[in-house]
Amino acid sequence: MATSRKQERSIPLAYAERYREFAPALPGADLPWLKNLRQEAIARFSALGLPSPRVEAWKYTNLSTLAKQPFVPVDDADIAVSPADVAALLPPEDGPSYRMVFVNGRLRPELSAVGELPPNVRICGLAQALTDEPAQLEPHLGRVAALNGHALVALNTAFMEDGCLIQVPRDEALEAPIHLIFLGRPGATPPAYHPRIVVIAELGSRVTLIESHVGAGQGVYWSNPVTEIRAEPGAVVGHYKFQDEGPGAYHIARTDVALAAGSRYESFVMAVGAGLSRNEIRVALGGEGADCRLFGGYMMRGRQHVDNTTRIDHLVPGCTSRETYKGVLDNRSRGVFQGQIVVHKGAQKSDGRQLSRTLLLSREAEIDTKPELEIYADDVTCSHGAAVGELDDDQLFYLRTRGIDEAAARGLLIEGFMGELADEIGFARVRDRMLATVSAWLSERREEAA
């Protein structure tokens, strides 16, 4: 307080100041309700600004380098991407899926394969939905991901150009997962895009959503996706995300989930990519017996920065939440975990548990952890735990006495540390892919060391 250094709560973002220029080209420009929503959103963003580390929720993640990039909206006309380009960036899929591929945030039907859908199941591009059936979208868009308080949700709402609408009707159990692939392609000027995913799982339905975020190229781009998920009573939503963006990428994602009575949401986020990434999840447990499980893993090297921020609101009695995040930080990378559990007044019999564990592999790596409990009801069981350290000497020694050399022993321990997360994932294909991601990260690390 003594210093004269004046710290502002927001960082100017030139790109957003040019909103009026870009607005006419955005989809649904002729829809009054959407126009109003976007107007409100940009006004909100202007009022809030891009958050600086002075804003408590952004204390450990500084967006000032992002703000310095000369981002422009995506002009996708001249980006040629072949199915082989996409395939090269992803592990082969070992099963059927409803597949949608987005290049710089825009749906590419020629790369996608949604195929036959059961009756009344809707999986379609957002831009297309705004053209073909905006009335279907209006009651859902922006309802779960509220604008208030979150600048980047507001920015996404103002700028969103495409995305996906998923609606699963009552009691429909969708067997195959919906796989959304977001491919970032940096160009001469760094592109910024704002996908919006809207999921409505109706009464008693089941749906699995996989997001793959990959990058083609070393350059700078910014992906700012917002996902809103509404699970009606008894619905089950699996949501799995692999963030493997290019090294120059900024990936700032936000997911808002509203859970009704007896519904269940399971999320797993695996982050290995991007120069700077943040994955923020907010879950509102709004009906009795709702259950949410948030799991995440991150493995960072070089100067990568990863931020996992979550907030779980127990709004009504009798809900359960489980959360485990584990990460490995090498070189000069930095990790952030902020996890908040809020038990609201009257939300008795809430059961919330949270765990964060981090391994630091190098002298220069840094982890900042802020687990937070905010409890306003007395009959609850809530806990959090956080542990930070390096690999355990006793374990390392034990492995070495069995003839395993130190480097291999370290690899085995890291693999085991991350591998524990796999047990939490309820979807086998995702589990396998997660383990493969860990192995790939470790072998790259070995190669680098060699």
Partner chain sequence: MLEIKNLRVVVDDKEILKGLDLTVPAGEVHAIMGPNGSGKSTLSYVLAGRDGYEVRDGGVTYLGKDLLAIMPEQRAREGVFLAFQYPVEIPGVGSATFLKTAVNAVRKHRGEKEFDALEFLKLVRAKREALGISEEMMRRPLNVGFSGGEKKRNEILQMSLLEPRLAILDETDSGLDIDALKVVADGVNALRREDRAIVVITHYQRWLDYIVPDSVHVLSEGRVVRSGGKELALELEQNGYGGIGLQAGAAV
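Can you switch from the form predicted in complex with its partner chain and show the form predicted alone instead?
Shown next is a single chain and nothing more.
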């Protein structure tokens, strides 16, 4: 049921009241520049409110059920979580990493293992950075993920309590990935948390970031993370995310990326969890020769809803972007793909290509696909495509004639469909985990059908 206009007006007022209550206890409350930023953010959210389907970018994702939940900022930092609890929700680590673990958005040092860092590399919690070195954070926080017209970025900025700061100095190549693990634990009252991740890859540096968002328990909670990434000239950033939140979770994430000349950003998002999830990515190609690659996979069943919304801005000549999203929808699940490539005036020699493909396993599953190209230059190479279909009957028949039962044959075709994405991923550990996620989803589906 849709949220009424009266309810929509009451939501920002409620959050404004909560902000006044919680603001004095937020990290960096005594920093004038941060206080001003937070106040501007809550004012912006109060003016905008939660986005509704009347907002074009949210036409296919309705937050009315989220609006009815009595979310409160996290106040349960003492939730008991052991390393075994975290390990039980994740596949085994298949190599070294700098690991940071967050429970309901708050960093838990006793569960983390960052270890010894190379000189001048900074990996620390956001709350710690605001306490120990706020001057290092001030030039970066809120610069890439600006408030603009995005209500949930504004809400995150007002209430961000923790997260992390990652800064890799000039020409430094981190061999091990940075693994951020976000564990959601519902409580008696549905918690909401708003982590902020800030990544600065300096000139010629290389860094790999893996995010794991997992849920424990059946209750309701809301994860509203915002990530802002700045890649200086020649920097290379790999950013890989696995979203397997609890069934009652809302996961609404926003990533903003600014690429300088000759820099490269590769993103892969795999979504199988949460009742309602949205992953929004915006990339600004701001220097000649910048390269952006966005890949995503999703597998939904039941009444799950997943939304992948992207925008890539070619701002200057000679930049490249590639985008491929593939998904599988079963039962009454629903998917959304909105991909926009904008080639701005003067951005000649731009090369942007986009593809979305979805496999429907049920007549009740639904996908809304909206690929868009906006081109304001005349010397470009751009294309987009979208396809929706069912499993191929001829391929199923071929497998059945080879003695493979129908359920196994369907599983093989689904694995093959999703497995094509693995070839696009530039990091072997992520490829392996992606294929394992597909296999696990199919096993769970078979068990439910048995």
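Predicted model, so just to flag it, every value in this text is computed and none were measured. Positions refer to the first chain, counted from 1. By rigid core we mean the largest C-alpha set that fits within 1.5 Å across both forms.
Shown in the overlay between the two forms, fitted on the rigid core, is a CA shift at Met434 smaller than 2 Å.
Core superposition places the C-alpha of Arg18 2.4 Å apart between the two forms.
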